[in-house]
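What follows is one chain in structure tokens, specifically the form predicted alone.
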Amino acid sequence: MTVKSVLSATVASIAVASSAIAADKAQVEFWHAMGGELGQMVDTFASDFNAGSDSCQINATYKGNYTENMTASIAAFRAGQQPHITQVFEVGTATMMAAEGKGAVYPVYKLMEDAGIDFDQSAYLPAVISYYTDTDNNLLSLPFNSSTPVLWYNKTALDAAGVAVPTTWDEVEEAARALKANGMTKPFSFGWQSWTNVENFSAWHNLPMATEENGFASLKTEFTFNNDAVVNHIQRIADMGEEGLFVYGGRRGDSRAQFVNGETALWINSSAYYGGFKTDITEFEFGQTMLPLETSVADAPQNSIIGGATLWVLSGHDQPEYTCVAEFFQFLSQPEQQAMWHQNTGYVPITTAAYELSKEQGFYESDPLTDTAIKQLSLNAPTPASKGVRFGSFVQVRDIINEELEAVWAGDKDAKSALDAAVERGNALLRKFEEANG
């Protein structure tokens, strides 16, 4: 028998043995929306946990973007083929809470209690877990990838144009004008426009986006984001577009390439782009800073709110598998895992211990400004207007806001008429949600 044959036979026998060991473990299906390098890190979390467990096997599967994964999970539940864990972005929280009330969700606080695992909510950052607790302050889903929008900037381009990093919207406009005069074709842009320029603009200036504490207090909430402050803000951006200072680049992260290739020097989007930027940006110096302040609305910023997603547990499986889910959640929350995730992605650490570990490891010294997101979220104690948003059918409402804002950027509507229409259309969906879940 040749050496090659012996090696092949050995590898095959190891593979068979590994498969047999995995088959003996409780199988847990985990559906997520993390593609690319983020997906690879999720796979690493699962494989590391599996390697250290004698009884559990986490099978992580990428199911598309946030909307696609949530849609797939709901369809699978209706068919009785649901995963144990599904990753749902923050705008799906109210929908998942309604599902919890109908028995479709296994709340995290009860999961950990039933598994006999010590679970201390106070270990988690208040700005993160407040988004995902019920009225009795019980945590319903596990925070996993939480971020907040920041102002990314091309320092090399700003220096060449002779302008400082802007801190107010007046300064953003002035900087964009100087950048354009210096030859930049798309000085300013952003992504996730409802999240960055309606939801976070409102929270940053302590303005309610809706009644009933932005939907936290009851399902009777009604949108109010067609107020003068938001209307004037959106109209300012539209006027900047007319002057060639702003160029719209798409709904999610579509305009990322504009920033990476140097066409755009000021870009508002998630802090979680940091990991990719470190790899992809080699031609200029970049940085991040806090969101700009509209000084005509507030004298100082309040706090930003999170985006990203949490891990929801779906009901309908056996208890030994749920014990594995609880152990996996405990593993994910450990400071070592969270510090690694935070430092390599730009997502905020979900626990205070992970933040402290990152400081001890010197991360904020070697990678300056990477604590911007954490500072924004914890700038002040959240108010009813800045705690976050919790609206039924908000995935669809965001689509409405996108449509109306795109009409503004295209010059088909002014900001007032577009936001009035978005509020009217959004409120109609809120009433349908209330009727179905009230």
Second form
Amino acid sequence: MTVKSVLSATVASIAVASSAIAADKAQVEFWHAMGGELGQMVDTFASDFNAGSDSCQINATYKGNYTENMTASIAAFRAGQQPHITQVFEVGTATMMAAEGKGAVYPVYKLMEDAGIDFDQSAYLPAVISYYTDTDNNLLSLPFNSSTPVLWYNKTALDAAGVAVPTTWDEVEEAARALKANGMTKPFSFGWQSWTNVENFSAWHNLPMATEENGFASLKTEFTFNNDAVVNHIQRIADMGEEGLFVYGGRRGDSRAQFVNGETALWINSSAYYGGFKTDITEFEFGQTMLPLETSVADAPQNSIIGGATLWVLSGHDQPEYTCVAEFFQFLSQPEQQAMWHQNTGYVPITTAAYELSKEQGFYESDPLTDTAIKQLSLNAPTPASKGVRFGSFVQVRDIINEELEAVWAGDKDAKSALDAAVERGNALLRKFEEANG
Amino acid sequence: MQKRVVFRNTWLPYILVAPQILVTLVFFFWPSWQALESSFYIEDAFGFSREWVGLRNYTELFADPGYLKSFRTTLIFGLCVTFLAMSISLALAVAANRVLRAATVYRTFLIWPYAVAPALAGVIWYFLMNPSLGIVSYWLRALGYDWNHYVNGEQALGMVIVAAAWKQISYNFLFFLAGLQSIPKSLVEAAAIDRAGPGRRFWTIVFPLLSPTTFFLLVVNLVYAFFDTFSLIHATTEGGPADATSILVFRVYNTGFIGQDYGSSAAQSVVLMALVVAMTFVQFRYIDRRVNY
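So the form predicted alone is up there; where is the form predicted together with the partner chain?
Once more the chain from above appears, this time first in line as the rest of the complex follows.
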């Protein structure tokens, strides 16, 4: 971001703010966690909407990363100063849902109904909204930025090593071996390890990772991801590490650098890295493909699950403001807005119409393979094991999984004992959450 | 000989200390009381309900082997940071004290890092040592040392210790330099006339006379390492890999702000508070006796 663009954005926001006061519009606070270029796009959404509305003013504010924004919103709610809209990542869903039961959240389906807006839930992609619906299939929060893990590959390096793009885990291992032999130091790696290698690995092979429909059915859910399939999978990666085929590069997206500077040729992480890769990778040709299949576990893949965030509406404000929120949500769901967002970021479009529009605009020809994520999400109708996960204290549980897996990568634990420990520690948190929110 | 000041107006002294008392009450006692109170409850994130659970938050903590291991990590971290930050800054202060030309320039450069927030200090070091991009890890590899703090817990702990200490050196340097400058030259010169070498002069004259500063810095540095470093850990390793850098204060933050488990977080901060109070007490009780004012 240049100084000039910061200045112009600041000037623009001051201009917008002053015109709003003059027009006396209903003010809606929107707290989000989109920094950098994504944040600028969110600002564009807000200003475009504001320009077209006589009665509403959306004030978008960046509040830090996902966790910080969620913490800030909760703290604000406790102090009676909550924003109307807040962006919460998928792992915070159970916390928000528990709050919905107690009246802190204004569910989206009801918001739209009360505002008199015709809201057709079937227009949204099932694999995206199934993560955020209640047991009666009502949508509770509006999906905003959703992505799914894909296998990113360095085409140039694969060609040089004479291997095809892998589709199964056996092929991943062989390809990594060939790449290593061809002089690549860290052939295979990944980020967001709980999401990519536990949650999505399970969904992709249609295996539950916990009881009670992965937590969707009730708070009594218990983790079961220490099953043989996941244990064998983690052990395989650990063995690859032993052989030097896999090098762990940190939590979240920390290992991105390995892929971008060509040390790693096979990298599993979010499809939303596309926007950044397009500008940052110039030295080699890259592509994305569907997640590899473990042929000993399933004959064909099921569907992957999403990550990313949704917009939750917090209660405690006046109705005219909520009408504005509903109109803003309708605006965000328009095919034009969604297609723009999808094409610039690599997040999946949330409506079928936006997907169709992107096709019509020829986006998938000009940017090949960018429909991998959406194809992967809608490969099959989601099953109870593949529609998502909903666990209390899941941010902490993911940290526990991070810790235990890191012990495996360091060679301190084997896969079985690490996953057993993760399940045991995770279950303790689930019980505590059940007690606090039951 | 002590001077006694007597106020004529009975109320004046109370009014004069009132602001300080008020600040302490509002910003120390009240939050401490709240932490103590919350530690006996479990509560949902939005604060709709809270349930009295007695000492359960505490018993759960001490039944958790990860929490117990965290004491060890914290102790290693705290002692290493304090030792590293104090010894390096003392050496730098002694050196800067002898500089005759452009002394201000040296001092300014040495004080500079203090303006850096702990989180930023962490990020800078994290970047320097990044296994893929970092220049330091590049050098280490050139020397044949395999650096990957994402996997190796000891390397990660070493890295955050260096980052935390680096940030604190400037502060210590300032105090040591001031301390050194207040030592009467005549004492050092007298020792020199008695044929005491530079090393001997330092250890028998300068160092003992610096002891009030050293003692003060010891307390401040330990408190810094125990309390102020959570943002550094948060911005870099997040307690990992595994739980190699998960120090107590980071756990308080993580449980409370990431996990929204306020009861356990409050219990942890009460334990930490007790620990630091005990430590400071011990320092004043036993080490203070050996300090010459």
